[in-house]
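Given as structure tokens, the chain that follows is alone and in the form predicted alone.
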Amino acid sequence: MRKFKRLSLTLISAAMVLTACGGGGSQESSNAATPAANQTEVNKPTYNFKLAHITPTDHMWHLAAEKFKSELESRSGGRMKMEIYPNSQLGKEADMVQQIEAGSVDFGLITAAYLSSREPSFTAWFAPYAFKDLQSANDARSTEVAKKILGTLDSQGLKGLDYLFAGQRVMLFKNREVLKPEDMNGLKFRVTPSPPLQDFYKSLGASPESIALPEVYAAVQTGVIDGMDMDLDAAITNKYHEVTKFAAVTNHMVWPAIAMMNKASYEKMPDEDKKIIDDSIKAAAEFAVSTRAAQEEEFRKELSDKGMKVYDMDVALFESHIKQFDEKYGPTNPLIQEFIDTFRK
């Protein structure tokens, strides 16, 4: 009987030891089976970004914003999410930039035209006929002078990430076919309230009018203005073809948006996450220009089909106005002069 009891106690003790070892061994196996990368992934920060811009949802900049969003989510493995606020939902560009400075909005696609009123070097992008086509303008993104201009935002608490292009600028007229600059004399023309753009149109004899984008359609319709400086994208997405009869495809200026972020927020991110942002916005910029360049003929045809007369104007007609811009703005800022010297070849 005593032997039986001793044997029972021995078996019970052995079972307890095996059970304890089995539990510990299972935990170790679980840890060993989890890749180190997955363990690290748990500790990586997550983000819920906000991005604001001024264009409708069918404009190229919004499509580029959506591409940026998808790239962020894909490259971060879902750690980076983003809400997009298009069509000036968060206010005018001045309001958006304020919100980015304050950190309540993370990203903005802000026109170089607006930024030229805050930082004069962005004026360089409005040098008339600096580029032969949209792809040439896009290639300029990677030049040293373009990077220097982006870098001027640092002093404002902003991080300039990249440039995104929609179409080049064209001229839309309510009821007059303008065939040469002299034909614009006395016309009331909607122009973005940026000094270089307004000066260009003043040199053509037009009277520049600063009207908020949502009010432009009615302003043309009621005769407050005779036409507008615009791109073909917006002529379609904002339905300006309903109130203007003529489109002169001058392609006289490019129209970059500056992708920007709060500088302090960017700088406190891990280097890996900064790279995800940099690579994602670059992919969005390339998507925008390749898509938009391929749409040029399609947009011209669409406007023609909608009843507009779409025609070209020779760059040679604007030679004196090009010279006037360069002589006025080049000496005002070293980066503007460097830009002009780089691309007037």
The other form holds:
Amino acid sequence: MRKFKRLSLTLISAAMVLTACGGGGSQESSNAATPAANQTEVNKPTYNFKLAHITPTDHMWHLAAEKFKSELESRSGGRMKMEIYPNSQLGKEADMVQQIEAGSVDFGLITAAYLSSREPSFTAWFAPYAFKDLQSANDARSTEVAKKILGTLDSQGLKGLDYLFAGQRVMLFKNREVLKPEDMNGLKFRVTPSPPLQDFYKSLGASPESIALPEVYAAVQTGVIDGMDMDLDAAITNKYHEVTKFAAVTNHMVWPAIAMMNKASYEKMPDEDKKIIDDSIKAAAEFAVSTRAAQEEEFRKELSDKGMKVYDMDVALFESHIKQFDEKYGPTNPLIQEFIDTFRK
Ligand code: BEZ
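What would you give as the form predicted in complex with benzoic acid (BEZ), now that the form predicted alone is on the page?
Every chain and every other molecule in the complex is listed next, the one we just looked at coming first.
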């Protein structure tokens, strides 16, 4: 009898602990809905999310990640918490995506450039000169074709949430002032390992070298490369002004990161929480683009104050290269063609 009484007391206490921590017990993913001691609203899940990305903490994507975190916390009344792992702390983008697929990391800000090697429709974002400025690229987020491209991640167990833009792409040169595409002839040029970007530089006559962001500084410093495809933000945050003399502000391509999540974790969430995620990432994306667009002049001046020659190159110089991209990539994929048809007007 005494044994039975002890057993029932144990069962009752276990049930009380589960009720206190389980947030309704409706969520099962590893980080999402981790039981939290201070549950703020009865019967609503609490979450301890992890987000990973590759940029340093002063890059726009990290600032956007922090904005996302604060929006999640305030919109959820403290039920959603997030830890951010910047600077490739959790590995390369391929590793991060794998961790998101496995559910050990909840969110990633992953470059469209990397994704273009897994899912060809992301190539569309590298149509040269598809947008007149950053704001127009940002407006494209809400188009049908942009949403369809995000939707292609579904089949990989990923939920594409939104696009976050850093500055547009520019060209940095170690020693040579390149004023026209022909001046690129034979230059060893760092290009992100992504087929459309590599093709663009081949069409300019350069020899593209696939080098991931963390190795770029040493590569240019030691003369392995003569220049790089980059954005002004990363030029500053990675101090490339120390190792390159010329910055051609071509703004030839946009540079979106895809905010993504494990699809099953997203789908298990109550609608209220899905909406908090959707609205928070949207607020972060808007914050990123408005902050970044306002920094263009400041970034140019900063590089110039640090000793670089910063200059423009006219889009007219690249007309044949634009045509080459459209003719080569449009027919390979209906979403790339739809993208070209939507934005080349
Ligand atoms: C790059 O690989 O060029 C890059 C990646 C992330 C942010 C900025 C630049």
